[in-house]
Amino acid sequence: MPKTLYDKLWESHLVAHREDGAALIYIDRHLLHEVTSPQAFSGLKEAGLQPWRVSPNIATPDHNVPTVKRELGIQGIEDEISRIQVKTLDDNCRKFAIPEFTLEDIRQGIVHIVGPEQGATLPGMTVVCGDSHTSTHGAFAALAQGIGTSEVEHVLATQCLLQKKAKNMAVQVDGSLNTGVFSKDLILAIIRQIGTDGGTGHVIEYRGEAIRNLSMEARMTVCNMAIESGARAGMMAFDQTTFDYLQGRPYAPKKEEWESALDVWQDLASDDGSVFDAQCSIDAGDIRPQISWGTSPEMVVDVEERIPDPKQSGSSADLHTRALDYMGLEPGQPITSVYLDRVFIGSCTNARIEDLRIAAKVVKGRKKAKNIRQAMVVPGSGLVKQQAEEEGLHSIFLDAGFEWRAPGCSMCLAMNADKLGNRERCASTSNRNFEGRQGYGGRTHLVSPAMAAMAAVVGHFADVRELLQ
């Protein structure tokens, strides 16, 4: 019987299951950071337990770390709670002998960028982390899921996770993306079509010509936001692109083990004739640059469109009215008439080297618009920062009046010093535009790195295709 990729991964990791549907699956890779791990480690200590296995665990601080004064290490973290969380991670990793990329390590960065970058995320793995955007790692034909703090403790203690099997959903993306349209536009368009609850109860497999043509970094952007459509996880099949990205990375198999792994990885795709519980299709050629206008990732318009009228929103009218009020926008207003205060290029969605390259291409030879109070570029890891500097990208940003920061989650969420002020409006390459996500009263518009860079140099939203074409 033909099997989906999700079915194959589930069955190969199933330890036990009950008649009520509850199951225990084995976890291959556990990624840790400073926010959801302290209580989990405390639970281990109180129970007198050790991690079931040390080697599957890798840790790095990211949410609370500052993106300036990094040379001061932990002492550069001004907020006491944030400083305690990072120090606690350091202490716990030392106590339990868990590998950690500390603030002083050039490999430190956002956990969902560090894992793939190191080759710690591999095809066929089950991957968990106490962070909702763990779905990022599904781009490697892996089953990757975010978990809660109590589950972090459970995985540390047992190397297993208790859950029920999800349903299968296929998102078919045919055709090719046009110039000036990127993977961020693609995933925003998908969420716009299926809604933030369209994937609830499912694991989404992204398929089709447009997906196969994406780079690994672009694939990670798509899978990163699978969770924003309500899905438990997002994933893509293994192929030559996956192979090329992983070969030679520090944690990837070597020599004979690499050849043996390839024999297994080749089967990590849904079989012909596989049956999905839900499906949707989208033509990549129809997608234009996307901009979120509201307070949910499904509230999106094309760059050529106007802010929608809640009166045309049916049962969502009240929700849309509240979103417009919070965002300070008017129905029928062209999205290109929206001026910005700040621009943020970074986060686990869009802080990889390809993201920085395209943003630099847009910015090169231009200056930050006068109305933009701050434009920040935050690389996803120390290695991304190093590579960008070797390529001279940092000079392009600095010459344009942008700020070049040290790696971390930064302004993706209001958990560190990089925050929006009340009613400040930001073009952001992050993944969530919820009320207060980037700071109390902050107004977030989700866009691609190219569109964020374009907004930074013109001061308002504009069609980056006009520049890139």
The other form holds:
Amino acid sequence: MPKTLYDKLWESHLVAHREDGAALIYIDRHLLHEVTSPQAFSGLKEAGLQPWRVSPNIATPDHNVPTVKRELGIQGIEDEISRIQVKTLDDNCRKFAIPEFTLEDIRQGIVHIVGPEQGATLPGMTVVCGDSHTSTHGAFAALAQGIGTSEVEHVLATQCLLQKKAKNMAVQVDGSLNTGVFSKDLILAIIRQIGTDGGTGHVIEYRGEAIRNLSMEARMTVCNMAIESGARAGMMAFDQTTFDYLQGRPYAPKKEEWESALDVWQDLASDDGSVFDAQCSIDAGDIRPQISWGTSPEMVVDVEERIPDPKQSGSSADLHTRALDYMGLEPGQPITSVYLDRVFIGSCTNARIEDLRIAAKVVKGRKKAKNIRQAMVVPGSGLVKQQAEEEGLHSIFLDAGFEWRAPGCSMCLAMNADKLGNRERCASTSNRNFEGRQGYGGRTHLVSPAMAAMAAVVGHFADVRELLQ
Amino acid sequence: MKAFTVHSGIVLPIDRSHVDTDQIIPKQFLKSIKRSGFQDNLFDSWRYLEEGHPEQNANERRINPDFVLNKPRFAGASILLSRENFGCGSSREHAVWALSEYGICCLLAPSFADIFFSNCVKNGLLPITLDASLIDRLFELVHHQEGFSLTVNLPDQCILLPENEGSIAFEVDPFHKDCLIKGLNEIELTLTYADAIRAYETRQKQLTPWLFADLDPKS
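Please supply the coordinates for the form predicted in complex with the partner chain, as a counterpart to the form predicted alone shown previously.
Okay, now the whole complex, with that chain kicking things off.
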């Protein structure tokens, strides 16, 4: 019987199958950060347990770290509670001999950017992390899922997860993206179509011509937001693009092992005739730049559209009215008439080198608009930052009046000092526009790096295709 | 883990769909390295009239009298009723810890987000998925009856309504049911499979040795 990619990954990691339907799945890679691991390490210590294996684990602080004064290391964290949390990660990693890219290490960064960058995320792996955006790593034909802290402890102690197999869902993306339309627009359009719970109980495989034509960076952006449509994991088949990205990465297999790995990886795609429990399709050529207008990642419009009227939202009318109220917007208002206070280019969704290149292309030779209080670029890792500086991207941003920061999650979730003030409006390349996500009372609009850069130089939303075509 | 068998309690109606974990427990409270101390910050930005910070005295804060959690008739509630896709967003288990500490034992909704659902079960909370029409009916009943309570019986998989209004049967995964009723420690349970895990590793080391390489942090 033909198997889907998810079927193959599930079966190759099955340790035991229980009669009640639960299964024990082996975990190849476990990424850790400071926020969801301390209680897991405490649990391990209380139970007198050691990690089952040390080498599958890699840690880096990201959620809570400052994006300024990094030369001061951990002492540069002004907030004492945050400092304790980062120090606790350092202490736990030292105690259990877990490799950690600390604040001083150039490889430190957002955990979902660091893993692939180091070649620590490989095709055919099971990857977990106490963070819902772990779905990012599925771009490498891996089964990657976010877990809670109890599961972090469970994986540390047993190298396994106890779970039931999810259903298979296919998102077919044919055609090709037009100039000025990016993978972020694609994933926002998908979420808009299937809803924030369209993928619940499923693992999504993104497939089709448009997916095959995406770079690894762009693929990661798509898989990153699988969770925003309810799917714990998103994934894509292995191909030449995956191969090219991984070759020569520090933790990728070398020499003969690389050759044998390739043999195994070639099979990491759904077989012809695979059956999916749910399917949807979208034509990439129909997608225009997307902008979220509400407080859920499914509340999205095209750049040419107006803010929807709740009276036409059917059963979602209350939800939409509430969202408009929170966002301070009027029904029928063109989205391009919305002015911004801040612009944030960063996060595990869009802080890779390609994202920064695209944003820089838009910004080059222009200036931040006067009404924009702050436009901030936060590279996803120390290595992304270094690469961008070698290419001179930082100068383009600085010359335009943007801020060039040190790596971390930053204003995606605003756990550190980077946050929106009450009622401040932000064009953000991050993944969630929930109430208060970027700061108490803050108003988030999700967009691609190109659209964020465009908003920063124009002051309001505008169609970046006009500039890039 | 605490066991769940039969539980009776007042129902707390959170009449919103897609309640995300950022609302259940906002990010600023995730800086804690402990598993407890979250109950005063459950639904923090809906529950209080100003932004909350860690280590604040909750008694000195201005509460939002319009939010259900603050209405005297729902004091001591332990069964949370809500709409579809409850618990979406971030995987933060702090959301479940906050609910649990507040006293919530059971949640009823037409659907739950996957990671949140799993986090509930691992902390002894029972999430029950019911048809949207049944959820509508329960919202109606809560609305009209002060102190509306339910009895949730996990072994029998039924919810008993007050005053002979009948009962509602519900589905539960057999593994989750067993874990909840016995209050099983999953790590101990998995470690009973230690031999199977080692056998898997021996097999895989032959097939995919690169997955067992030591990571040299200096490389």
